[in-house]
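Taking the form predicted on its own, here's one chain by itself in structure tokens.
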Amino acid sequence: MRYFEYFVGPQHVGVTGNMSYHLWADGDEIKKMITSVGYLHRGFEKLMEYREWVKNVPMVPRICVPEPDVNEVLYAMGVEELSGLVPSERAQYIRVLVLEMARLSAFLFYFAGAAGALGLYTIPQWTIGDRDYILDRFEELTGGRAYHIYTTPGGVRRDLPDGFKSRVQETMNYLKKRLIDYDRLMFENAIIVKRTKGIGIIEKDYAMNMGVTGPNLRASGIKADVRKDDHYLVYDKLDFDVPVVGDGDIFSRIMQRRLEFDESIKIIEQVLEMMPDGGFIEKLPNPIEWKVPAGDVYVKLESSKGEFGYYIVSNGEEKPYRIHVRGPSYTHGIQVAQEKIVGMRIADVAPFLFSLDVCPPDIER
């Protein structure tokens, strides 16, 4: 039988826009899909082997543009563990603040994509506009909006500016009020519910067997979060919940992130209140001549898209011997997407792909 062929992507901007999805359909039913990557900046792992340790700090944020700080913190954590560096408690609190702000920023991008894929174009206007308020805080703190290059081995590049904590709190207060509008227009919208309930289901056992992580895993009913299960930085000192929606469909994945949005605001408010005084960076060796002790290490953390990990190998020289990035997007955006999309309707393709929250450069790293 001959099937009709569709090509989704690559085009920008969009989560699926940096990738190409080649689909075959029988009438309105998807029979097969192949994911094609390679349209974006790529090859970061190999490039890092040719640069001194400190010169990789500006490169790693590009592995996931909507949430760049995840890669900055992971790279710093790995180098620190190999080098025996221990960041100050203040630096660790600042890193948590940055990670959770980046998480909120990524979720706002996600809501925009999920709503836009369903034809609700007011939400992208709102959430991307509101995301700019978070980017204002990042620009104030780091000098950059998209890429921050702020976290470095030993701590962070600079301390919090005067009055920064109060301005972050103002942003959190604003977002909490805006969530009421988001709920009314999107999350409680009967059309959105009808278009996403019972579609694109990722069953609990399937998710576990395939290595699904993060909000996608929790939306399938598994309560797993690296921040709780394998403490890093100062997350063990913070009080927050790990919500689990559990139905595994598109609606569950959207609602999972809506619930986690509240928890990230809660974390940020605690960090602002609990942050201690002290230094923000440890003294480092000459960055050009810095030889990280030989050894290997694996570090991981919880991103908005799932579990991110770095495996770093040093042979005692000025450059890494090997770096491998374990991101969630390969599993979600290729393996799961290609299998679970079979049998769906053409109209469900965009909502399903956006619901997985794929970061294409994470695949092409």
The other form holds:
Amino acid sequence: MRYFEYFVGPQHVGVTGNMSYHLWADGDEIKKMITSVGYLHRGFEKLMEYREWVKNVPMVPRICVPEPDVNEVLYAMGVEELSGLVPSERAQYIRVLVLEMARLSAFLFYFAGAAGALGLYTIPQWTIGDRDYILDRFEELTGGRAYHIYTTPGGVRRDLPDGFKSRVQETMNYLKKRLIDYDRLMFENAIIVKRTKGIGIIEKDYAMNMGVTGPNLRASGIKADVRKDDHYLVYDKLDFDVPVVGDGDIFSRIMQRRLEFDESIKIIEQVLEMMPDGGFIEKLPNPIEWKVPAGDVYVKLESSKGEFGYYIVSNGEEKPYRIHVRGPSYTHGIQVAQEKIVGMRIADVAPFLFSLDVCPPDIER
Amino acid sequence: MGIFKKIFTPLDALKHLGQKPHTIRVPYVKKEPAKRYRGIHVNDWDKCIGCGNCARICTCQAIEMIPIDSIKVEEGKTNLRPQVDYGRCSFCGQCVDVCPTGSLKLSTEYLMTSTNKDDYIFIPPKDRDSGEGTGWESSTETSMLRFDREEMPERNPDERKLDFEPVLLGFSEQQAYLESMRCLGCGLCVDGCPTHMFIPEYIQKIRDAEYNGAVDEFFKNNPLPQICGTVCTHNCEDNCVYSRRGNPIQIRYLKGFAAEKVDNYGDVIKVDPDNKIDKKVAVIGAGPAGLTLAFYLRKYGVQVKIFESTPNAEGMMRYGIPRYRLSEKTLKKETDFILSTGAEIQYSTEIGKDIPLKNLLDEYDAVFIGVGFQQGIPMGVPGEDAIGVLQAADFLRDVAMGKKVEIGNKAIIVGGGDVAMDASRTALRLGAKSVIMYRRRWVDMPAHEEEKLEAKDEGVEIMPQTLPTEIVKDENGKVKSVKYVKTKMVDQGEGKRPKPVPIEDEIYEMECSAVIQAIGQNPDYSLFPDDIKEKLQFDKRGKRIIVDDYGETLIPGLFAGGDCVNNRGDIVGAIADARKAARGAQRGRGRASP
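Could I see the form predicted together with the partner chain next, after the form predicted on its own?
Shown next: the complete complex, the earlier chain at its head.
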């Protein structure tokens, strides 16, 4: 039997980054898929072994382009745990603020991609435009728009600028207003509903067995969130819900993120209110030649794509001995996608792949 | 919701048609970057010292240090300036946060357009600065560097002024670790050290608690590490990059800390006392210069004999520096080690009196003169011959020797140098009240700031802009009081010190029981016979002997170093001279002379 053979990627709207899917189709039905990665391999894990601890700070955000801050925070948390540094409470609140703002911007990016994959281009125009307002706040806070390089072992590199809190609140108010537009345009849109409901279902048990995490897991009906279950930073002091949609199809994965969007805004508003005064950084004894005590640590947090983890090993030297990054995209973008795409129509491939929110840079590191 | 409605709700979007778009339209409006925006680098070349820490921290290896010919190389400053390759730079700003001087910043400028790829590699100047308060700037608060030092623990002033026990308590291991951890290893401090000690290397060893290794580094160019680690004039710290905006690393005390940790230098530094080659060198004066020369020559097996006029070694280190600053234990430890390397010493022998210098020149392959400045300079005011008018050098020596010195209940010390501080604090410890009179301002006092502050803390009264004009005697010829006037500072034009001019109208008088003069010292060159003195070359004031790069005078085989050669007047300067002379003495007589 000869199949029709075709490729998605390495450049395609269905994948945020350079990664290729090799598909075999019989008529309109996908029979087999093999993922082809390697277009984006930069060897960060290895590069980190050759750089002093603090020099890795500008490098880690590159591991996930749409949401770089999780890497910075994880790296800092890991190094802090190994060395016994404790960032001030204010720094921890600022980190939460940064993480949640990054989550919002990643969700807006996701909405753009999900709608774009269905051929609806007004939504990407809006969400990417609105994402820029968040990036404006990032630019004010960190000096950078996409890569912030802001969180560092010991705290954060700069304090909030004057009047920053009120401007963040303005942005949140604006986004809340825009969500109504999004709802009407996207979630009440017959095209999206028809094209995504009941398609690409990831069942609850399957998701558990495969190690699916984050919004994808919650969309399949399991209430699990690192922020609640294994809290880090100051998430235990914040009041927020973990929504669960539960159908496991493409629509519920998009909807899951839409509901979590509200929760993130709620968290940001609380953080702005509760943030205490105090120092923003605990300086290292020496920026370059500092040695982290020997030991190993696994730190994890909830990113917009799922559970992100760093395994850091130090042998007491000026450079890490080994750093392993566990990104959620490997599971979602390779194992789950490869199996679940079988039997799907060609037209559904792009929406399905995008609904998984795969980030190829974190597959390859 | 019916499917019919679901088809039409998205048409809501049409209401946005009339709204202002958030994308930029024609005519083009430049987007103003945020205040903290990280754009291209600017560097203030005048502030930049070329330490290279920016290049070191750059994770992208985008920064290279390039020598600029038009920049003058000064002590603690190089002519290197960072060159940035924007093909590599990731605009993280860590170079800014590690910059000790704060010269480097990222401005809010971000436009760079060129078809030539070489245009993206350049040495950032200052002219594209977007202004203060914009861009990614450096400040002591946001810098990665800890500008605050670990304070050296000291005894309480009220307690310490009662005895001659050491004032400094010494670093704890944790403090030494934290202080040594601040070092960035740029090595600019080495410029400031006359003997060019391997400072970054030994600080690294101290950080790793490898004290033996640190001692090994010390002895490469300084055989008196614990003495220097306690009382050195620490020029190195003035050149430390941290001193540009904060407290320099306490290189001196770190050295002292590590040296103290090693009880017996002999375990680390191996010099065979029985190894003696056929070369003999005589050393006059067992001060820092003489001891240093002896050590470095003994390392190569040269036979060394030291002639010392007093019954003790150490010279001015013993007789000029009071014991509360430099303890007996420290002095003994270091001299005993140097003497244990096989250097002979003959005490209480004065060259020129007991043995003529000529004999030494005939008998030995080389002779080294390392005599200090021991004769105090008189002030030249009426009444100096009164009983109770002392010279600081004599006063300190007598106290150090344990002689009984009568100064009564109130001593006036004249002068503003370290010797004046030592004399005033010694007088306090003898139970007298101390007053320092100095003709210039507090800031002009040549004494080290910490000495001044320590003296003040202990209760020494310091009177700047005060000039004694007469010493009044009582009927027994004893000092009764000092008459003095106030001075005003007259500007002498750019680059010159303001001159103190007495205000003659009002003359004040202060009762006292002793006057200690500490306005300077002169050498005692009575050891030179006239014919040798004629052949020697002295500086304009006739105080210092001129020597060549190997410490050799115009007389072949006669070397000199220390106070009688350099104008630093400190221990480490003497060590540097002696190291030069050690090389010269090994080369042989007269070879270095023109």
